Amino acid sequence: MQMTLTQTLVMALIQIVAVLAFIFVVVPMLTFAERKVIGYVQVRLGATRIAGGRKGLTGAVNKIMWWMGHFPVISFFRGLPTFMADGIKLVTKEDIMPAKADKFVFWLAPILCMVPAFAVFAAITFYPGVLGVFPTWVPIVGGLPVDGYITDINVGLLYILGLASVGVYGIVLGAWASNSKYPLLGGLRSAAQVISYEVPLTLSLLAPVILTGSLNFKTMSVELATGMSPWAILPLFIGFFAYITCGFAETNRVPFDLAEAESELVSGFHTEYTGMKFGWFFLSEYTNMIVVSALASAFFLGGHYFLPFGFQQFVPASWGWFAQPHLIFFLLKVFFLLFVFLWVRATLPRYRYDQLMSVGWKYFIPLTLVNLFIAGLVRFMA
């Protein structure tokens, strides 16, 4: 059905206010998951008080987590006032600048991180085909079918890395316009770690990209999980845990956290920051946290089909829903990544300096090469 320009810019500004609705959704409540998780498998109660005087609000605050805490299923949401409360504390927090800090790089830096971060989802195929259709009573875009993502580009997967790669330069330059030795070291320790790790982590993305010989989104997606070589298992299999590793690094996450590493630089990059500015900083980083994990997914863990590494292949149509592609396929693909980001910050501890470095130029770039080859083979024998 032919749309008029009007209606194509109607249903573009829905499709992007409803992806915006889900990353401001999944964000505030990873932050929410993350203390849950980490207080599970540490053994440790977390945040289930407010603190402060036990009169007026936060007294009542503290009254209804402690009644919470007598219930099985409640108990679980028992640290959730809590993590509202943060949330306000975010906007409402006096905003901070040092004196000797360039002004307009102060500001701008929190912004370079956040707006890649979220420009990147216009690329991403939630869905590759129509999700529903708009009831024709609705005004302009009536009748019309909803795609299951904003945009299909031809080389998608090229606007997703470059775009996400300017990130950094919000990092760095936040760093270097607080005038501070912590965030300047913060921030030279970042761009090391990510220009050293994209190397690989693009590497890794090539094997599908030569398997497949696309660029583009959805089409990637859909032949890596059914049209593909049964040996190309192999390069997907070696690429996934490349590319996730990698994955780790690129969004300062543990073990790979050194850009922000408290027990040696205070905060990182993001030390002299206060208020909602950080918190552009903190929103970023979990924003790209969903796009790593939304890129695993859809490329090596079988996208929207039911089976990972190809072997949706193997399916026959006669298992009905499970041999068709489906949107809570890649959303519990993309969270079920999403909780071992928060797994592993919770059981391992964070590497050396050196060994970050050593990590990825002596070990993942040699193996993500060697993976590319063996991509290279499986395509040439197909």
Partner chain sequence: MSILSTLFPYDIYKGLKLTGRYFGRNFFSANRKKVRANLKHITVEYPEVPVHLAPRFRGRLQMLRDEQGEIKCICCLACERICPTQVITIEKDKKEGRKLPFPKRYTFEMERCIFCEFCVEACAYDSIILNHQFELAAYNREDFSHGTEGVFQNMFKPTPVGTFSVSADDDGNAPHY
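Structure of the form predicted in complex with its partner chain, please, following the form predicted on its own?
Since only the chain itself is given, any partners or molecules it might have are not part of what comes next.
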């Protein structure tokens, strides 16, 4: 069925709004989850209440959360309203700019950081098919199918990698524009870090590209899960660990959070940022985490299918529901990887600047090159 221009635009708009809504729900939840997961790991409780004491609305909310504390698992979600409080605080906080900052660049930096992080979602396939059909009474798009992806471009992976590397300009420019010493050091560290980890990250993603012979996100994720030879499990497995580690470095998370190393650089590149401008940096960091998790789960963990690393091919069709792709599998894998981000943050110390570089160049690049060779071998044999 050929869609008219209006229909295409409206459909795209609906999908974009849906994806943005997904991000804006998941990111605050992720900040909340970060508090709780790290709290639980550290034998604390994390956030359990909101300010406002025992009176009024906040008091009622606090009372409910106190009651929730009696039950396992449910008590994890105590303090959930804190993410709203976070948002309100970020939006309403005074926006301070250092006196000698480069005003234009200071503004530009968080936008440069955030826009690519969001734009990447255009090429991510949440589900390789039709999610549902609009009922016919809906104006303009009535009766049309909704795809599980916004676009299905042939060079999707290239687009993602290209855009993702733009984000670092935001960090570097923001650090430079702050006209302050700690941010400057943070920005320089970040630039060096992203350059050295971009290479192994891309190399580890090249293994799936070689295995499938495609750059299309949808084709790759479906084929990697189902259509591989059993030997492909090995490069996928190695590639996953290389990719996820480089992903930690790309998103500036522990153990590679040098750009904002709290104990060294106070707060790194966003030391001088306040209010919503800081919020954008914050948002883009967490959005990048979602992107890295989405890519890892799509290419290495079997994406929308049940089993990771290409094991899905051994699942017989008689398993029924488990043999089919589902959006829920994809989301569960993404959320698990996001949990791993938090888990690792609670466990590991931080690398030093020069050690980080040497790990990148001397360890991950050879590893991913070997992995690439294995992937080529598997492709050649098949």
